[in-house]
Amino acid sequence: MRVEWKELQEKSFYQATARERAIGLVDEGTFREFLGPRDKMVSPHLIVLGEAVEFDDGITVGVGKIGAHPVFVVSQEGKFVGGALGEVNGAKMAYTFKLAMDCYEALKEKYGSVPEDRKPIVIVSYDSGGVRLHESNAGLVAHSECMEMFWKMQNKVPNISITASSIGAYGAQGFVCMSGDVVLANDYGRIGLTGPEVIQQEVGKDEFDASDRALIWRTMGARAKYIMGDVDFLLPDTIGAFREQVMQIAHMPMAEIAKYRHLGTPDLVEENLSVVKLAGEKGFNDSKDYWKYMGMKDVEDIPEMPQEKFLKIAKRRQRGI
């Protein structure tokens, strides 16, 4: 059954489908789908397998507004095949960032410099493993022409990251995560480039219990990121929360929106590579050590305590720190 925009609004962006998240993030009325289910535009490979197919390949992309803004909007479906990537969903993805180009591109030859209150925005919701091992090198080049998207956007369209459902942004979708311009996410959001599973098959379980869900949630979840600075907003857990943050976002100028950015640059690299050589310095075994380095207090209560006592309490890593 059909939900009402205004609904929309309302409801847990956690639970919504990929479909609900793309028409409620922009204004009422204005998403336009490309290549949805009546196209049917499905895997090829997984038919040879005799693996189930979505008319959507898991994916809702198209384009909406906010405001006078053109929004291209990327969402994934992580209940179908882990939400991971493969040549049809890829390509979908990968198009819509060429057409947030294409847009700018138009707008910068109409106007002669692209107006900021009409400039273009990318938003990608991730609900994502990775690749698909069934077509792992379809795959591949979908994540490579999408990061090649990105180069292209940086300082002219703003990239918007979202993770917040269930299955998170893992693998290269992880890195593809970060590669954008802001992160948000709610308190669902985890982002890894390798899987708790893989993590404890190549460590071992001593060093890393894939069946710990304290562990996974303190490592990658979301609150942990927002502590390292590596998620940018965390947002109550509504379509509504969200969509009112890319507003927010979308009135800033691209000098701005660009400060946020976390890989990139040279000196993105070193700030990163910095929080590795504190954690050897420090001897950190634990995400917890590092929020008691930061000077958090009741490190143990953390994860449960309300969103908004913790973004109270919360002490984040400065860039440069």
Contents of the next structure:
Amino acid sequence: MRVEWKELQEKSFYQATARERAIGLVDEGTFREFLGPRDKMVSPHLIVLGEAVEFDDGITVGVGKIGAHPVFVVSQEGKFVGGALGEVNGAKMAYTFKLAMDCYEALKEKYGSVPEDRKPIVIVSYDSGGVRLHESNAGLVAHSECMEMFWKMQNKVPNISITASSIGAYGAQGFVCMSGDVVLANDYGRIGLTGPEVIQQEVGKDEFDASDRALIWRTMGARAKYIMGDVDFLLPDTIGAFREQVMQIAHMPMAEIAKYRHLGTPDLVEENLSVVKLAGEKGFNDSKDYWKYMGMKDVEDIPEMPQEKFLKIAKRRQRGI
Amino acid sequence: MAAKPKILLGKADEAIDLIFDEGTFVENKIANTYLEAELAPPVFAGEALLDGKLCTVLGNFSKRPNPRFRVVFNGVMGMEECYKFSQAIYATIEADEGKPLEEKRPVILLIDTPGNSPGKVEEIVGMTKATASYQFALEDARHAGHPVIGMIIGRAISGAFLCHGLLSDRIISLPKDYGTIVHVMPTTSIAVITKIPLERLNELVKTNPVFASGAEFVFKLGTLNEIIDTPEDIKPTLLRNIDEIRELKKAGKWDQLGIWHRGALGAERGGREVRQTAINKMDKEFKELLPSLLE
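Switch from the form predicted on its own, shown above, to the form predicted together with its partner chain and output its structure.
What follows is the whole complex; the chain from before opens it.
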């Protein structure tokens, strides 16, 4: 059943499928999918292993418009093999960024320089645990292909990361997500490199108890990342709210958008290293230690309070050196 | 009787002695920049001469712990480690700024790391940002004209390989006989997680290297540019690659370097063919749409 675009705006981002998110984030009726389910480009490796496949290999990629901006969207489907990246969906993700750069170059050729109101934009809706182990070697290198394209997109194509779906942005997808210019989340968003189960398995339950849901949320969850300054905008859980924020970013000049970047310059290395040094010095062992250090009271209530209240009381890391 | 293969895994100090001109390695110094010695003791960042030519050298010392971060052990990449490497790379770029391509010093990544540090504080502060920062710095160096070469002497595993090595202009590996481990996860672990019997996986890797472990398998996927025979081959192979990379950069042939070029190699070698098919189809669809995107 086809859901109307207007209804999508009201829909929970968290509950939406990858395709619904992609369609709803851009202007009504403008989304065109690349290598959609009709092409039936499935993972040959899952077939060999006797596993179930999906005709879109668990990812929706394509281009739509917001005003005059071509908007390239990558939307991961966590319900299929945890949204993890293999050869086909990895190629679809990385090559979408390449096409965004091609579009940038084509605009430059046509207009002399890319007009701010026409600059291409990339949005990635993360819902993935990283590398798909069934085709691990191919999935791994696809992440590096994304990183090379992200490097090229800097200061040219705004790169918006969204973590607001069930899996979050985990494993190698965690650092790809943080390499975007601006990071958006709802309260369900998560960003991490090593997942709770893996930490417990590698180091032990005294380092991380993977069954402790509250610990997971205050370590990798969107509110913790908002306080740390890794999530730039914490939003209500509707596709419309994310679309609204994306439109606001689209209207900003590239130079302004680049100021949100979390990494990629010598100054940002020093800025981030100063937090690492602080954590080493103070021996932070829980996000609550950091929140108290930031001068927040009632840290126990932070995960449960309404988002509006949280946004009022959150004391965030000051960006800059 | 054949001599026992010389294993360099966990022995970066021996690798440095073997590869670089005797006694020339200086730790924590890149040109006029001195790196903090106390920062990230588990890694080394410095400069050394390779056949008389100055290089930046980065790698892991498996036996040095980090006194501040307890899960940084056995050569894993932690947060301080990534940022120290980033500082070394930026110092390298600064040192040769404005020089012609042939004078941009090479960056040699000695690769022997089993993973990213799997700790709670790493997740709180952001291991994600640390590894990505270093990857972006390496890309800066590559595009500034420095030849960046990944040399696998031990473990090149999963996220640590993504962090330290995979974005290089070229990647070279010692073969499996010399103890190198190149994979995301051993096949035994993949069997546990995917619930596919190990015997079946071992049978399948013979024809499909996509989840196999080892340099010879990932070579077919294009992950590596070349596999050499012995540790004695490292030095001449690095020297040849430095020259070749410089020539390609001078000629502007960027599509023959780096991670995207190795994607093309994967298709050529018959290991990642479906990737190429997907890309070709997307390219066609995009070209049809492009006029409407420029309106």
